[in-house]
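Have a look below at one chain only, the form predicted alone, in structure tokens format.
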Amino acid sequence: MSRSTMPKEISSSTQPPLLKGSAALSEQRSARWRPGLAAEGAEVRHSEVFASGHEASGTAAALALALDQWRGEETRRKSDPLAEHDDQRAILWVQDRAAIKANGRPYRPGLPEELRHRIIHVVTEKPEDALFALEEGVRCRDLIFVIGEIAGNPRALDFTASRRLSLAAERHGVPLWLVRFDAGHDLSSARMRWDVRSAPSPAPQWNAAAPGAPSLHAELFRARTHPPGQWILRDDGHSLTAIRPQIATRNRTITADNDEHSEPQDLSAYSVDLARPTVGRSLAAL
């Protein structure tokens, strides 16, 4: 009997389906996160944002990331000639009392214009009730996305509860962005977990006395499909931009060294349209 010989290389067309799937998953996991991934069909249905309760950076980041994902889905939906072109769905916003005490309520005039008339606001006395409202929200396909705000590490938000939220959000296709104020990194099944804090704004282009564009330092410390990384996030009302912290620091240093008539080096990365009110602890600093 003659011994069979194995081919030296196996082409992609002849790879078993399991190997093809493994290669695709490996390639996806090695790709860095960037804005606009939802337009490529890479949506994440359950994310957590950790932030201090003394600033609105956590909620602002959750809103900016949720809007970026929604815009990507809108781009894909409008490219479908059979899809409805008028999206009138609402947004569910759930807060427990501790989160309201730490960071205040949503301030509609400070929200992005396309969201102001869509908010369904729910206030709960306890985290258990907030988790119930969040799970009911992600089961409703008539919602664009759900935002939750919970303070600390309540016992009710254990891994089992987190797993229930992940499964419900992925089964029904409704994204959940859960903001955790003053909380530790406990066990969770969230697909993406962020640490967020406020960041120095870039110098304005025309008026040196004006505040700069709101900026957020976001660190992706755990993700199912992307390696960890850090970015400076800015939302100009139309799109989300993300640049590496080293580039943002270098541009700010160059601008400070120039005279008052000079322009920032990376004008394409942010806008100076700051016509948004900020009142107290509102969410206007998006």
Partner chain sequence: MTSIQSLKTSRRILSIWLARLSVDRWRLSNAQNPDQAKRGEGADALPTALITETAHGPRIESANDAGIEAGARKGMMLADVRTLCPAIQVAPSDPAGDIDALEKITIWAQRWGPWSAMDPPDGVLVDVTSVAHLFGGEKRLLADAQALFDKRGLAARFAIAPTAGAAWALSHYGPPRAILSPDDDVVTRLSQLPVAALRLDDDVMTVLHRLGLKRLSDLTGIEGDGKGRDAIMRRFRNRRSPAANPLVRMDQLLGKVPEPLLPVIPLHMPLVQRRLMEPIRHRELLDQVVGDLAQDMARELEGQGKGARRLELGMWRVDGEVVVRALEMAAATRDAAHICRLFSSKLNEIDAGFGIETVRLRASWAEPLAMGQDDIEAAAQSHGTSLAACIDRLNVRLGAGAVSRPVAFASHIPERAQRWQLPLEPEPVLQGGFQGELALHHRPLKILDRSERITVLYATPDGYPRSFRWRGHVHDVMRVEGPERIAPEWWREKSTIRLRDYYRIEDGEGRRYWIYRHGLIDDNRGGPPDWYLQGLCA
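Target state, the form predicted together with the partner chain; input state, the form predicted alone:
So it's only the chain below, everything else dropped.
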């Protein structure tokens, strides 16, 4: 029962020790993902979000996750008296032609408030050029993060290319959020891989017939340090909340992560999700 709890000293240290017992390793890996992990030092530099090209959920999820991570960095930076307080950095948003055709361009009035004035948009004709732009982006120290949108499974985006991106992003510390429209789960070295679709929104306070706050059904199907899981993500403009879908359907608002008091039927539903256990398998695993 203590498998799912993460030991205190590991969660607080930014660099976990390399050599560990297999029990400790599996314990660390089994720490469930939750929003705000970046504030504790667990940042992800390369993630992939798979979504349908016929809805904006993939982009919204990438933005929400990136914002969540950035807010964590901000809180850490604010606590550092020597750090520069006003962040003026920009965001690089790379789209290839096919992605624009399927999913449109970012629309400034609809973007989150703190990102609107930071967008630098790149249009590329071919996926190869998009990969080049992404790599140039993650090597640029003046960017908060890089968003890429690529449609389908182009030949250029193979495991080597994705590994290149991962290494560059980790070396220079610029996170990359790659949205894959209508793509199969091919090989990739992304540290976290999400499957995202829209979820019915909660009824807003005033007009129950209107669409409510954007909600996303996100499934983390492969991650290096977390077991897979499903969440309903909502970004209210200040923070990201993640609710387990079973609980959400019962209209409870418990942000349940690593929570050993979570209910038994919840755990049983979760064990079904572990159809593809990734713990202990190679990077190239699906």
